[in-house]
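Only one chain is included here, represented as C-alpha cells and corresponding to the form predicted on its own.
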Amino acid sequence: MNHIQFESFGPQNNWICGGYHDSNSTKTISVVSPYFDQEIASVPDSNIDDLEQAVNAAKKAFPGWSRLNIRDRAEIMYQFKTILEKNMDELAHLIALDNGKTIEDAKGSIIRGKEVVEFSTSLPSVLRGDSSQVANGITCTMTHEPLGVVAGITPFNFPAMVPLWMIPLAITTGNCFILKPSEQTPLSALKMAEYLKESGLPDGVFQVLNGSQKIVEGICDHPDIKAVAFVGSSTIAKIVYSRSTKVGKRALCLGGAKNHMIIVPDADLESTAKGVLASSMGSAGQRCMAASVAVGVANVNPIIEQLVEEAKNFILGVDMGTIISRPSLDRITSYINDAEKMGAKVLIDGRVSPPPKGYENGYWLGATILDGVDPEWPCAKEEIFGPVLSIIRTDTLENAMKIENNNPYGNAAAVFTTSGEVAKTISQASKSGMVGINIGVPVPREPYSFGGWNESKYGHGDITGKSGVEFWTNLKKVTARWPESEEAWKKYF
C-alpha cells in the first residue's frame, strides 16, 4: 500500500484577510486520522465574532477584486493550477490523513477538482459579454456580474475537490469566498488557502473558517452573504437551503444519493464486473456518486460471479481506504447486519477483511456485496455511505426502471449493456440528474455540470460549468440610445 506517515500537526487557525488569524473561541474540534485513530491537528470551533471578521474581510477586498479586470483574475487562477500541480503530493498526503483515502484516490480527487480550476481560466472568453443593436439606434448589453461575499459549505469525502467545485468560479467571476470546510477534515482547505496566497490573491479574497453548526448556522442568516453553496446529506442540504433562501438569500445545496446500476444478461462480462466494483467500493463507497444498488435483470449470474471474484482481490490499503470515523462504522456495520439476519446473502463480507499491516487501529472495512435484497429493506433505499453494494433481482427491464425511479433521489444512475436500445431507453426513462451508459460513476467533464435531481439537490442548477458561473452572478443588461446631434462631430477631434 501507499505508505501512510503519521504526522501531527497541533493546533490550526482560520484563515483570514490573507494569513492564519487567531479565533474568539476558546473551544476546539480534534481531528482524527482514520488511519491511526489518533489526533493529528485540532482546529478552531469558531463563534459568531469569527463569522463577523471573515465577513468584514470579504466586503473590504470586494470592491477591489471585482474592478478588476477578469482577465488578471484568470491569470491567478492559473498560477495556482501550477501550484496544485506542483504540490500535488503534499496535498494527497493531507487528504489521506485527515480523511483515509488512498494516496491514489486522493490524487484522482485533486486532479478532478483541478479541471474546474482549468475551467476558470478561460472565463474571459466564456464571459465576454454578449452586445447587440435590438433596434434601430438602440443597443442592448448583456454581462455577469459578481454577487459580493459569498460562501461554500462542504462534505468530509472530498476535502480538496468539492471546495474546487466552488472557488474558482466564485472568485474568477468577481466574489469574495467564505469556506467552511468539514471539521472532521480541514487540512487541506488551509493548505489550499496557502496555495491560493502564493498564487497572488489578494488578501481578503479568501477566508477558510473552521467550525460546526453555529457557524453553518451564521453563513445562513448572515445578510453581506449573498449565496451560499453546499455540499453534504439530503436531511442538512435541505435545512441550509430553506435558511438561507427564507432570508433571501441565493442558495444551491447539494444531498446524498442511492444510485442504481441496472445490469442486463448482455453486458460485456469483465469490464461490467470492474465498472460495477469501481463504482460502489471506490473511496470506500464514501461518496454521493456511488452506485450502491445493483438490479440485475433475468439471469445475470455470470457477471455476479465475475463480480465476486474481482471483489476478492480487493486490498484494503490498496484499493480502498478506511471508513472516516468510528462512529460512521458501526453505522455502515450496522446496516451489513440487518440485511443479513433479513435474510440477504453475503457474497463478500467486508467485516472479516484484515486491516493493513501497521494500521490495524484504522477504521476498516472490506468490500461487501449482498445478494437477494428486497427493494423495501434499509440497505436498498438508504444512503448508507460505505462500500455495501445491494444485489436486488428482477425479471423484466420495466421493473428494474421502477425500483430505480422509486429511489426519492435523482442523482445518477447506470445501465451496463451491449444493446444500443436498452441503454437509450435507460437514459431516457431514468429520474437522474447524471446517467452512466456502461459507466459507473457518470461525473460529467468540465465545461459540462455536475448536479442530480429530486432530493440530492436542493436549488435551481449545477455547481460547475457554466451552469456553476450562473449560480455565482448576476445579469446586467444595459439597453442604451443615444439621441441623434445636429452638432458636428469633427468638433470633438
Contents of the next structure:
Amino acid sequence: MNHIQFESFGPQNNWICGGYHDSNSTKTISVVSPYFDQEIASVPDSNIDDLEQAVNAAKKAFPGWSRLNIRDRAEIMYQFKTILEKNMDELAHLIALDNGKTIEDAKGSIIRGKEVVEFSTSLPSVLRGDSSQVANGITCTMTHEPLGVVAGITPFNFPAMVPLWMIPLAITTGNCFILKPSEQTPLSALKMAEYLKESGLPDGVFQVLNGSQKIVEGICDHPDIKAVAFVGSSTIAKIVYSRSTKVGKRALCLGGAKNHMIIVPDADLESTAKGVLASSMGSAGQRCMAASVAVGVANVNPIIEQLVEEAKNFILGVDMGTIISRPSLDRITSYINDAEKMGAKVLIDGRVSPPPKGYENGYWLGATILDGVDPEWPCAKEEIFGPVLSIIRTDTLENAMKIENNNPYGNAAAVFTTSGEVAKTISQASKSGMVGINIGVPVPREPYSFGGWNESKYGHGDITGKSGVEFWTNLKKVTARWPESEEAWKKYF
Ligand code: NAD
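Output the structure of the form predicted together with nicotinamide-adenine-dinucleotide (NAD); the preceding block shows the form predicted on its own.
Let's see the whole complex now, leading with the same chain.
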C-alpha cells in the first residue's frame, strides 16, 4: 500500500477574506485520522459571529467580483486548475489522512472534481448570452447574473470533490462563496482556499467556515445568503431544504442513496464481476454512487462465483481505505451481524480481513458479500455506507425492476447485460437520476450534470454541468428600443 505518513496539524482556523481568521468561538471539534485513530487537527466549532464575519467579507467582495468580466474570472479558474494539478500529491495526502481513502482513490476524486473546474473555464463561451430582434426596432438580450453571497455545505466522503462541484461554478458566475465543510474532513477545504488565493482570487470571494449544526442552521436562516447547496445524508438534506426555502432561499440539497445493480445471466462474466465489485467496494462503499444491492435475475451463479473470487483478492489499504469513524464501523458491522442472524449467507466476510501492517488501530472493514438477502431486510433497504454488497435473487426482470423502483431513493441504478433490449427497458423504467449500462458507478462526466431523483435530492435541477450554472444564477432579460432615424438609414445603407 501507499505509505500514509501520520501528521499532526494542530488547531486550524476559518478562512475569511483571503486569510486564516481566529474564530469567536471557544469550542473546537477534533479531527481524527481513521488510519491511526488519533487526532490530527482541531477546527473551530464556529458561532453566529463567525458566520456574520464571513457573510460581511463576501458582501464586501461581491460588487467588485461580480463586475469583473467573466473571462478574467474564468482565467483564475484556469490558474486554479494548474495549481490543483501541481499539488495533487499534497491534496491527496490530506484527503487520505482525514478521510481514510487510499492515495489512488483520493487522486481519482480530485481529478473528478477538477473536471468541474475545467468546465468553469469554458463559461465565457457557455454564458455568452442570447440576443435577438424580437420586434421591429426592439432587441431582447438575456444574460446569467450572479445571486450575491451563496453557500455550500458538504459531507465527509469526498472532502475535495464535492466542494469542487460547487465552488468553480458559483464563483465563476460572479458569486461570493461560503463553504461549510464536513467537520470530520475539513483539511482539504482549507488547503483549496490557499490554492484559490494563489490563483489570484480576490479576498472575500471564498470563505471556509468550520463548524457543525449551528452554522448550517445559521446559513439556512441568513437573509444575506441567497442560495445554499447541500450534499449529505437525506435526513439532513431534507431539513436544510425546508429550513432554507421557508425563508425564500434557493436550495438544492443532494441526499443519500440505495443503488441497485440488476444482473442478467447474459452479462459478460469478467467485466460484470469487476464492475459490481468496484461499485460496491470502491471508497470502502462510502459514496452515494456505490451500488450496495445486486439483484440477480434467474441463474447468475457463474457471475456471483467470479465476483467472490475477485473479492477474495481485495487487500485493505490497497484496494480500499478505511471507514470514516469508529461509530460508523460499528454501525456497518451491525448490519452484517443482523443480516447473518436473519439467514443471509456470508460469501465473503470483511469482519475478519486483516488490517494493513502499521495501521492496526485504523477503522478497517474488508469487502463483505451477503447472499440470499430478502428485499425487506434492513441491509437491503437502508443506506449502509460501507463495503457491504447484498445479493437478492429473483426470477424475472420485472420483479428485479420492482425491487429497484420500490426503494425511496433515486440516485443511481445499473444493469449488466449484453442485450440491448434489456438495457433499454431498464434504463427507461428506472426511477433513478443516473443509470449505468454495464457501468456500476454511472457518474456523468462534465458537462453532463450530476444529480439523483426522489429522496436522493430535494430541490430542482442538478449540481454540476449547465444545470449547476442555472442554480447559481438569475436570468436577466433586457428588452430595448432605440429611436430609429430615417435619415441615418438613408445616409448609411
Ligand atoms: P451528513 O448529512 O451527516 O453531513 C453533511 C453535512 O451536514 C456536514 O457538513 C455536517 O456538518 C452537516 N450536518 C450534520 N448533521 C447536521 C444537522 N443535524 N443539522 C445541520 N447540519 C448537519 O452526511 P455525511 O455523513 O457527512 O455524508 C454521508 C452522506 O452523504 C451519505 O448519506 C451519502 O449518500 C451522502 N452523499 C450524497 C451525495 C450525492 O451526490 N447525493 C454525495 C456524497 C455524499
